[in-house]
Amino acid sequence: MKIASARVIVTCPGRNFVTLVIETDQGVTGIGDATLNGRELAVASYLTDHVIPCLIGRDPSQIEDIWQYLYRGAYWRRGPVGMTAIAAVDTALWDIKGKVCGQPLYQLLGGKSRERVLVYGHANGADLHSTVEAVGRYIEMGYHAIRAQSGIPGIDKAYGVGRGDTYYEPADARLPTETVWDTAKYLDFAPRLFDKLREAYGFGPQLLHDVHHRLTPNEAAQLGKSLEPHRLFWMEDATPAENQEAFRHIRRHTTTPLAVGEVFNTIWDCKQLIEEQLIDYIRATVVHAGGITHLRRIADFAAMYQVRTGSHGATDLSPVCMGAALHFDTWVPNFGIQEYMRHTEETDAVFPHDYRFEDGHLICGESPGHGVTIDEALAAKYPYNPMCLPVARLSDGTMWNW
């Protein structure tokens, strides 16, 4: 069997997605997600101009060799564009292998470690009261774990406040929207939010919170300490992790569990964090960390240090990635939780899938491969719509981390 052709599909059924389709000379097709939010066309071009020509004629069953070829052979290693492109190829090849073998993807990885995958949803509100109500709605929908984000008094356009009850897409303009950030107001408000949530719902639901890289290590330590009485499932992205040593300071001062990694591309981005046990959950995901092949290496390394997985799962990955992630989650021994931000009905129609939500969990299907397809005719009805993620400044105009 040989790879006969490959093509890139860019579509926007509510938000932009990039999908790689690989076809073999025996008519077997595999698809992979190549979406990089706000930089979609960079990955599409990388695939079309540099990767696809190198795939034609290769044996699709040689997943490891192709991965190494695309990683080592490019010389310019790592980075979000290159690793997202590699992830798309890798996911599509695993999809093909599953279809050729007539097995769901999790079986190829070694079989099930669990019957279902715990997921968390996003409860967002413009203010404290509406966030408390939003958490209640997610509890009513059956969620056992919920991420809570709220608008903050005195801060316009706070991170995490969506435009709908279940759909949140931060990329909102052709040029980046500028927002203003105030750390002092946030540090004062965040503990009060979780005071109200625990008062309203007790300690039954697992609560999570995303800081979105906004704090210094010392500020993050203060926040983690103040949230300890609320027993959060995790505090996510407390400080930028380019300097992995920064998490030592946070770890010394709080027992609030720490999660990080949705922007990580390789095992090197989290090596120190894991081997020094500075985090509890690694959030690297299939689409941005080199596909299933490389994410498996990260998870195995993390297992040695009792760090669990908590893969990113927002709407900046397509159902193709979610399907692959759920097969990975079903297999991986050191699973922790899976983020699950629901896609729009238009997106679900473009990407038919066999995974399903039940009682706060997602269950992957039994179709050969990862169980997600693409309706190319329908995808063509949703042309690419350039959108950028926001940026943030402090009140004095200083650029900050969005």
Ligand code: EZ4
Second form
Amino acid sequence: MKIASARVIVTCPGRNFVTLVIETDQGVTGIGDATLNGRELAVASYLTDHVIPCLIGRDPSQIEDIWQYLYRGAYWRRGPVGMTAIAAVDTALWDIKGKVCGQPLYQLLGGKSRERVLVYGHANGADLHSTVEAVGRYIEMGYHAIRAQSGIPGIDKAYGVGRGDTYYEPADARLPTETVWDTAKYLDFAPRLFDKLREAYGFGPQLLHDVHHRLTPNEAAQLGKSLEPHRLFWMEDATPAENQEAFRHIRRHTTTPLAVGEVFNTIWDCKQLIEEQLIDYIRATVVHAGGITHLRRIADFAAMYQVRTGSHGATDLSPVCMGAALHFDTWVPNFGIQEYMRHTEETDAVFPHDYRFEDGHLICGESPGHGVTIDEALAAKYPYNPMCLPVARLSDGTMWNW
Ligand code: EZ4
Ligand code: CO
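What would you give as the form predicted in complex with the ligand, now that the form predicted on its own is on the page?
The complete assembly is shown below, putting the previous chain first.
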């Protein structure tokens, strides 16, 4: 069997998605997510201009060799654009292999380690009261694990707060929206939010929180300490992690579990964090970390240090990524949790899939491959709509981490 053609589809059913479609000379089609929020066309070009010409005529069963060819063969290693493109190829090839074998992807990885995948949903509100209510609605919907983000008094446009009650989409403008960050106000507010949440709902539901790279290591240590009584499932991205050593200080001072890695692309981004056991959960995901082939390598390495997976799953990761991630999660022995923000009906219609939500869990389907397809005619009705992620500044104008 040979790869006969490949093409990139960019569509915007409410938000932008980039999808790679690979077709074999025997009529088998596989698809992979290639969405990099706010930088979509860079990956589309990387695929169309540089990767697809190298794929034509190759044997699609040689997933590992094609991965190595694209990684080593670019000479320029790592980075979000290149690794997202490689992930798209890898995911599409696993999809093809599943279809050729007539097996769901989790079977090719080694079979089921669990029947269903624990997911966490996103509750958010404009203020403390409405966030407490939003968490209650997620409990009513059956979620066992809920991320809580709230508007913060004195901070305009805090991270993670949507316009409606259910969805938030941070990429919201043609040019980056400017937001102003205030660490002191946040550090004062965050423990009060979790006081109220535990008071209202007890310790039954798992609660998570995303700091979204806003703190210094010492501030993160302080926050982690102050949240210890609330027993979070995790505190996410407490400080930027380019410098992995920075987490030593946080780790030394708090037992609040730490999660990092949604912006990571390779095992090298998390090697030290994992081998020094500086984190509890690694959030690398199929689409941004080199596909199933590379994520499996990261997860196996993490397992040696009792670090568990907690893959990124915001709405900017398409249903194609979610489908592949759920097969991965169903197999991976050191599974922790999977992030799950529901997609809109428009998005679900463009990407028909066979995974389903039940009692706070997602269950992957049994159809061959990863179980997600694309309705190309429908996708063509939603042209690309360029959108940027916001930026954050301190009140004196200094650029900060969004
Ligand atoms: O801001 O995916 O945990 N989830 C997150 C996300 C990210 C977006 C960026 O594109 O931090 O909401
Ligand atoms: Co995050």
